[in-house]
Structure formats: structure tokens, C-alpha cells
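Take a look at this one chain, the form predicted on its own, written out in C-alpha cells.
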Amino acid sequence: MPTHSPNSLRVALPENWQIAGFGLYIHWPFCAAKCPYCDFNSHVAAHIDADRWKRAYLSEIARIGSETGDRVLSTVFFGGGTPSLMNPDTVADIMDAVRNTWTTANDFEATLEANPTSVEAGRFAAYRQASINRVSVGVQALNDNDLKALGRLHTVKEAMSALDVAHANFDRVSFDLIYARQHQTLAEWRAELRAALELSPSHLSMYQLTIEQGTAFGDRFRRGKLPGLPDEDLGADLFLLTQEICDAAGLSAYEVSNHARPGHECRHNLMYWRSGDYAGIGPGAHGRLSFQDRRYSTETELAPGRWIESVEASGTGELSRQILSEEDRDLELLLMGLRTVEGVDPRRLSKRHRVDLRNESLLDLEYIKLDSDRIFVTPRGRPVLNAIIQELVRQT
């Protein structure tokens, strides 16, 4: 754990959660199944203590609050796994706890992740009672048979069912969609996101399928099992669909897969975006936090079982806190604040650093543009990101 020397203390610089945002995140692990595309930490579990889970989570809510209770709270993010599997009584007794470790921001944001199966209007309204204000329902697709393809228990259907009980009950509502299936053409794909534009949303996030490694999907990839999955032009064509059709209607991307009305944007992920601080709580959660001119990288236990033991056992379930270095922090930085539309800062870089901002190249083809206090990534240049950003870095 990090010591604190009061001569280590830059008084004239405020602190990075005070630049960027500070937030919670919480992991509740648990699904009712387990989707073929999906790499998160999630597991399928017979029975669930929920009394035992939530009181670890509330020790682990006061460890974090020792260290950081002299902050101000922005955000708290439920996911998962589905937190919408969670009691609501749990929910209410965390956001309580919240409450009395943290001031909280007077733009608040709690939000929780739902699966169209798991929204009741009793449990929404419960949760809405528990202080949280921003639910983002995992829609995925608004065609039945790729549903199912993508291993979702939810029809289309009770897809808008789970939206229109979300939006009695929330004023802010997301939701997800996912594209470049298999087999899914241009045609299809502007004819379902016009579709899904017409429910009114005030924010989406539109994730291009990726195929990873340990998944159902892509062990059958490895076996030739996956077919219809787009090319690399196909699916450069469905990304500049997706930001015109959006730019049109009145959503513009702020990052590279999330599109919002002026206002509605996730303040979580942008604390995240902006290399803010969060403490991360549960199996697999990772977290960032600043003390002085140190960050810190925590990361805790995977598997939900080891993880409670390690609470219950140790007081703390965190595996590791390791300090980054200033090429990470910085590498970080230009990782997480190139995708966003606002781009980055640079005087938030290490002078000891070199970092090209400067690159002729990019400039020249309009891939990035600088003005007097921003770099950020052009739309031209938004689909090579991954790209313009190893040309940017250059490590002493």
C-alpha cells in the first residue's frame, strides 16, 4: 500500500482525480448464461449467497474508503456478468454504504448494467429507489435469428419490453448493439440501426463482433467453424455507416463506439477515458489510483470464489498495486483519451516522456490535428486509431 510523505506532496498541482473524475466500479460476476462472443469475467453459478457477496462488498466498499474517503465521488458503475441478477435490496445497502464513505458529485451518476431478461418494473423501480440513475440494457441486435446466434436468451421482442420498462423508470437509458455479424450486410445493418433510432435513445454503444481467444466463438473460429464474418473493408464499411447514420440523427460518436446526445454521455466511461481514478471492486476488477505524483495499477482476484475467500480471509481483495511507470501512465493517457472525440491534454504527459505529437505524417493525411491545448484523433482517422497511436508513441 502506498505511503503518503508530506514532503512528497505537490501542493500547487491538484490531484489526478481532481483533473479527471474519481469512480467505483463494482464487478458482480454472474450470468444466467454465458455468450459464445463474451471474454469478460463472467460465470454461470447454481446458487449465490447474496447476503455473503454483499458484505463482501461493503468490506471491500471501506477498505477503498480508508484511502480515498476524502474524495469526491462522480460515478459508480455496476457490471458484469448482469448486475440486473442482483437483489435489490443489495443494491440499495451498497449505494447506502457509498453514501456514507464518499461526498458525492452533485452530477452524480450510478449506473447498472441489464439484460432484457432479467428487467422486472418492480426490481427497476427497486433500483431506482437504491439511487441508481442510469441503467444500459445489452439490446446486442434487433433481429431474432442473429440473437440467438449470439447465444442471447432475449427475443427482440422482449428487448423493447426490458426499454420500455427501463424508460419508465430511468431517465438516462443506453443500449448496446453489436455489429459486423455473420453474415450481415450493409442493407441489413442501416436498416436495423435506423430501427433502433427510432426508439428515441439518448445514448448507444455499437461494438464492432471482435472474435478473442478463450471464447466459444473463438475456439470455433480456430476450427473453421465461424462463417460470414466480414472482410476488413466490409467492416470499415460498417463503421463509417454507423457514424454517418448516427451524425444524422442527432448522435454523434464521442468515443469510437459510443454515441450520445450532447449531455447524455456516460460520465463514467469518460472518467475512464480521461485516465481519471477508479477503485475496482470484485473478481477481475482492476483499478487506478493516483496518491501524489504515483499511480497505481490494482488488480484483483478472477475466480468469484477465491476472490470472496480472500475478503472474508485477508480484509482486502485486492492481488496486486503496482506502480506504472511514466511511459505507461502516459501510453495510458494517449490509449483511452485518443478514442474519445476531446482527445487529450498534453501538458498531462511526462516531460521526461518523448512522445511525437508533432508527427508530420499524420498530420499531412489528416489523421490527427493539434490545436493550442488538444490532440486528438480526426474522423478520417478514427478507424485507424490502434495504428496512428504506435506511430505516436516513442519510448526513450
Given for the second form:
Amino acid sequence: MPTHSPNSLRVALPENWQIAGFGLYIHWPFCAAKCPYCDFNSHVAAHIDADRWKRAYLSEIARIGSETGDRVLSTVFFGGGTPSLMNPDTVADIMDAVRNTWTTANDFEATLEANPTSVEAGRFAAYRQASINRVSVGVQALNDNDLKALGRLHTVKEAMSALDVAHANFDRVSFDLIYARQHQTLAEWRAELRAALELSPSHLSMYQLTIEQGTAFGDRFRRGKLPGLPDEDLGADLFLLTQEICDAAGLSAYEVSNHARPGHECRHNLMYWRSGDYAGIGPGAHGRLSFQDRRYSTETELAPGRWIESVEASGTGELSRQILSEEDRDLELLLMGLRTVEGVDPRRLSKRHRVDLRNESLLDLEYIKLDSDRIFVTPRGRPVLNAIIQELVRQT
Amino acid sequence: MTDLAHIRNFSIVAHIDHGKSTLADRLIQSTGTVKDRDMQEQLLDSMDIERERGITIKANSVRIDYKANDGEMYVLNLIDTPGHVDFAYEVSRSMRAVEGSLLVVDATQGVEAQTLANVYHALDADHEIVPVLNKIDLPAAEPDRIKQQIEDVIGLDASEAVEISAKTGLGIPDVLEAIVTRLPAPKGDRDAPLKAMLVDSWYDSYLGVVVMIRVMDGVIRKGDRIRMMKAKAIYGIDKLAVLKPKMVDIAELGPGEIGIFTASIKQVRDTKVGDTITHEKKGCETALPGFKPSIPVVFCGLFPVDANEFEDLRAAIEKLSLNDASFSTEMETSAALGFGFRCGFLGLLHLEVIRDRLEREYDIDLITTAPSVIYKIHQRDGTLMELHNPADMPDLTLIDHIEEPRIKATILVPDEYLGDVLKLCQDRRGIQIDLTYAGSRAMVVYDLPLNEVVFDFYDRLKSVTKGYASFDYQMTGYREDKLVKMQILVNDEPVDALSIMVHRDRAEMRGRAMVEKLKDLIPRHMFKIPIQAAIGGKVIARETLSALRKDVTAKCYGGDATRKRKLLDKQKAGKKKMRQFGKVEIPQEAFISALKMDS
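Output block for the form predicted in complex with the partner chain, input the form predicted on its own:
Shown next: the complete complex, the earlier chain at its head.
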């Protein structure tokens, strides 16, 4: 049984994280090529010792299991990097270990991120055999020129057939698109999005292209070599258009960049946005774990070589484990929770009085709404969510 | 105690970057005054800001013992002076304490406006001048052409100019010999009553006020009771020393010598630069002519970004003024900014230096309001009001006419940029007085309103001439003109800190430029914000800042939580650097940036 703190009885709520469940994130850090916009912890390696990596993951699962083995596991998520480069045997052994370590929930979800090349699609059936029940496919664009500009290794045609293979193997399939690309017009995006909806996806993630420091695009942008990116107004128009078209297609947003038919939301990601507990294993993976009254933030070694050596030498890939202050917990609750349509239950805030829940100008503008048991950001407010959060937490 | 024949007192005059501080470093180093391991660049510039900007702000001195080729030991006293026009006054008074100057000219650049301005100070002080051509090792050096230029433009014989490279040390022994053989020894009478000039004073946190003096006649000793003739104050000498450049105690200073003393003086303001120091008893009869005090010409408001830091700002300003009697302060209240100080400065560089020191040494974030000059408001009732702050402008119906200060500006510029410089001066309401040529360089003299120059004239000049022009000015007097007060309204509320005085004919242009700038400088808010410029009740320019439309992070998953939370913390700290006006937050830097003109 999970540990209850005596204080949790004070508010008529279970311990915070239990509202959102417990998930496991597994980071596979390798890619076939590094995409120019990507600031994730991904690496291109000439040779990967699959057995050695498998042993390291199994060791980490055992370590986390020894602390949390009494919990019910809701979700597993293989992220990267490109987890669809993993040998299906490795995935199968990891999933076996997962199910031997934890009781899994009835609606247990196991997602794997995949790239839509033919080689990777060829592994989908084997992943299903390994108990993966959801894939998230990195389609990114539905025109070949833009796929090339984004540094992707697949074509639209390949992506289409990969999606077919995915649908043949999994009930739950999502794919990603990146928009607000260089020189992209509203009309072009409208056409592309409609084409995407023709594929009748049950889940779609659409991200505005963000130029991050330390990426190839970041360098090019700094040198003025990345022309044609949308300004704030076009960015806003693209975002609003996306909402309009997806709403009409029955694929409303349940989070800033994520759309799903009812019931097809990604349970693992909802767990993040609802501030659930998660263990993160693999290089650079973050975790949030609650024990008694305390919530800890964990981080592992970032560099793949250092991570695996650390796991082998000292039995843990964890680099740090820090207690989150009440202020930080509140900030994260809002930062993550207000991204969702459902919003946040203010009773979960430790220092509710420090958050300006009744901010007049935000309420007047109808950017936020306040019910008895939740505060949420309206569709009007969602495009300026960051500014809204800053306004709410000004006094913290 | 050194006899007069073995003393040489000198200063170095140069344009900025022509190598004055490097030459001083080499003279100090090559004579062993400072050991190599203690050597650092710009040795005489002790303030961080001086080193960073490569400028000298405060005068400083160093005593160098030098064994000349004639086998005799000499004492060389170098007084290092500021080069920038804001501190011209400090230069001229320091020059009165020495008999000669080294005129350092960059052999690749030639004579510049500051060279001229400073060499005139030296000539005014009857200095013997030794021309020194620096950077002679560079391929672009043209010593013969520059010598000719020195003769043409300044009228100095440059045939025996010393050719050096302060960087490599080439020619440094020749400079030392030239100081001994070509500069005159000081004059003075050891047996006459004490007469010493107060050259400078500063506040030292260990010693209190330190006074730099040059002895003219007589002898001063530790323990002496002295009188400051103009300040009418009596002190006992606690410490007598020379600067090498570290303080070295000395028993006495005689005629021709330069040194420092402390005497339990509380504030720099208690000492008057140029004052005559003599003994309490049996003092000298007549004082030295003395100097006029330096007068602030540029004013601006300094307000803490965080209103809670006002007391810290007050304490910091008090401490700074202990050491700098040339800037004036008084309390100011602004409707928008709360409590702050109205400060007067010698010029814009002086303003920036003080502001930087307050922010850096005292860690106070400041809002600096629009710099202003002193306007003379002649009111209908015959009274004259000196206006330091546009916020204090009387009602228009009470005003008969307004006068503004004017300057005579001298600009030296290569031919190809002359057109741009003339245009800049015309745009700033200048009247051409003179235009002459020296080789391929033009020397332009303009009569300009000071208010057109205080803010960004020098930056613009540097920019239109790619840094090749040089500039110097002096105040000439007041003249009547059509001046009005222009207000800026943000979200329909006047922001008094952005009010400026401006010529009527330039008001629309300035107003439009300011509202356009502010539109870029103020971040979008969740509502739209009108930004207007107005004279009296009449709006002369208007822009609208659109409401914020998009500010949302695309991806935010478990691994992003920490980073996004830290970013939010940082943004919250950034918000503290903004000041709230009604519902609008204006960033700190907007107050100064809004005033900069692009053309």
C-alpha cells in the first residue's frame, strides 16, 4: 500500500500525486540523425551495445522498484532520442521487468515514440508483442520539402505507410506535427492540417516550431540565417486556426498542443500535467517522487556514457535528488496543470493565498475561470498562457 | 626633500586611445617604481569603470625616481589627468600644478579634438611641451605627416618629437631623457612662507579625505598646523606622503614637490580645489589665484527601480558625493516614480559613470530620467527661474520667454564624413561658426544648443563618422529660443519621467520618434496601450501597442518542469526591473533608450 501522511487527512484529498497516478519514463538517448530544431538529450552513436544498455535499464527498474514496488503503475513511456531504434527484444525484457516489479493499472498504457521510416515500422508488430499498446509517431510535416528542412530522414509516403502499420498493430496511435515553420502561410497550414485530419487520427500533437538555444536552428537564427519564421501575430493566427479546424473535426485540444478524441488522451502525459509521480530512468531523465509529505525532484546523468558507467559502477544512474519547496511544488502544479483544459484544483496548492486566483484583469478578460474546485485557462487565454501564469504567481 | 634643479613636474595630454595610460605605465615600470610582479595595466586608473572604459576620470599622481644620463638622480612627478571633455575642468587645474607636458599623438591617427582641447589647457598653463609620437611600430604609422600636422594645427615645433611605442617599450628611455633635458625645473623659495596649491582631494575609506598638493614656496612637515586660505579652516597634518603610486611616508615636502596629506578632514566638500595652503602662523600674505568651482550642466533624476531601495540610494549617493564634489544632488518626488534624487553632472559621461557606480558598487537598480540642462525661465512678473527639471515647468501663461544654454563645439573629421557631420549639426539646430582644413581633415566649429548635445550627440557623431571624428566643447552662454515641454502619455497617463524640453519646431519629430521607440521598448501587455506625445493638452504623436497575442510554451512534459519553473522564477525577477505606471509595466532601460535618436 502507498504510504499516507497523517496530514493528507486534513484536506479531504488523497496524497497529491495519487490523483494523477504513477508513471515510468524510460529515456533512450540515441537517434539516427540529430534534427536541427531538437534540444532533447539525443545522440548519434556508431555502435550501441544493446545487451549492456538492457542490463542498465533493468538495473534501474530494480532500483526504482525497491522504493516504489508497492504502488500501482499507470503508465510507461519510452521517449528519446528515438526509441523505435531499440531492439524489440530489449523492449520486451524491459516490459517484463516492469510487470514483474509493479502491479499495473487496469487501463495500463505503454507508449513508445517512433519515427516513420520503413525499417522502424517493421518493428511495430514486435513492439506490440512486447506489450507496447500505444505509439506516438514523429510525422512532423506532410510535405517533403519541409521534412527535409526539418532534418527528417523520412518522406511523406513513408510516413503514411508507417501510420498504416501502426494502426494495424495498435488501437491507440498518435502522430506529431510541427507548424509555424519557415515561410509557412495560414493557407498552407490549413491545407496540411486538413490532410492530416483525413487520416482520422484519434490523437494528434501539434507543436509550434520553437527555436531553442544550443540547437542548429538556434545557431542559424542567431546568425540571421533562419528567415521566414512567423512573427507573434502570425503565430497567434496559426494557433487559433489549428484550434478552429481541430474543434470542427471533433479533435479538440485537451492541452496546449495536444488534441484527442474523448478517451484517447495520452494517460502518461496527463499524469505529468496533473502533477502525478513519475520515475525517470535513462540518461538525463527527470523524475518526481513523493514519500510521506515530501516531493523530490530527481535527475540522472545526462551523458549516455556517464550514465551507463554510473549505473554499472554504483548501481544508480541518479545524479541528484532534491526536496521541492512548497513554492516550487505550487509553481509546477500551475505550470503543468494550467496547460490542460481541465485546469488545477486550487485546494492542491500548499500556499494558495500567494496565488492570485481572483486576478481581476484576467477574469475580466475571460482568460481564466474559477469554479469551486478548479481554476482553468479559457481557450481565449490559452495563447498567452505564459503571461497568465506570470500574472497569477507574481506574489509567490 | 629634493632641490629644485632635480625635480621635473609634468602631465601627459592625449586624445582617448592614443596611449596616455600605456605610456604612464611604461614610465613607471622602466624606472622600477613598481616591481614587474605588481604591474597591471592602467596602473593609475584605480576605479573599475576607468579600466573597463579605458578612460581616466580622477586625476592621480606618481613620483618616479630616475637616474638620468648625466648621472644625477631626478624626481619626476607625473600628474595623470582625465581626457574626456566632461572632465576638462579637472584637466585645466591639474595642469596648473606642473611645468611641462608630454603631448602624445597616435602616429597612425594624428591630432584629434581632445588633443587640441587639452594642449590648449597646457599652453594656457604656460607649459613647455614635448611632442611624443606613439604607436610608431605600427605599419600604418606616418610620423612625418603627423609631425607636419602638429606644426600646422597646433603650431608646435615637432622636429624633435620623440618617436615611441608605449606598447613595446621602444623609445621610453628617450622620453625620460626629454623630460629631464627639455622640461623646465620648477621655481620656488624654500625660505619663504609656505604656499601650496590644493590640486585634488578624494575620500579614502581608511584614511578619510586625502589632499593632493603642490608646494610652491616654503616647506610642509608632518604635524604642521596649516590653514586653508579660502576654506578658512585650520588643520593639523596627520600624514604626509608621496605616491609611488603606493603611499610612501615622507618627512617634508619642499618647493616644486608634489605629495599628499591627511588631516582629519571629514568631507571632500570641506576642501576647495585650487585653494592655497599655508601655515597657521607666519603664513603667506597672498593666495594663489585659485579656480572657479566646476558647475554641473546636465541634470537627471535617479530613482530606485524598487521603491523600497530609496534609503539605500540615499546612503549610496551620500557616500559617492564624499568623493566627488562636482556632482550635486537634491531630493525629488515624481508622481510616477516616487522618491528619488535630482542630480547634476559635469556631462553625460560623468552621469553614466556615477550611475554605473551606484548600480555596481552599491547594487541598486536605477531608473534614469531624461537628462536636461538648466533653462532660464523669464516669467511675466519679471522673476527669473532656473529650470533643472521639466516637471517643474511653470504654467505657460506665466512665462514670458525661455533661454537655453549654448556651446561652442569643435569637431575634427576626415573629409569624407564632413557632409554627415554638417548634417548632424544642422539637425541639432547648430549654427556654423568656422570650417577649416588641415590636410585631409576638416575642423568644424559650431554654435549648438547644449540640450541637443547632452544626450546622444557624441554617439551619433561616432556612428556617422565610423568613429573617426573627435569632439570637444565649451559653454558659451544663454540664448532665447522657442522651447516647449513635451509630455509622454502611456495608457492615457502622463509619465513625468519621460517629459523633455524640446524646440517647438522639433517637437513633432522628437515626439514621433519617442512614441515609436517606446512602442518597441514596452513589452506587449494583455490589453492594448496607447502611447502619445503631447504639448500642453495637444497630442502631437500617437502609437498603439497591440495586446499580447501569443506567449505559450509549445512543449512541456515531465522533463521540462524543472527548466520551466526556473525560467518562471527568472521572469519574476525580471519583472522587478520594471516599473508599474497605472496598469502598464515599463522596463528600466526604456527611460534612456526612448530618447536616443536614430538620425
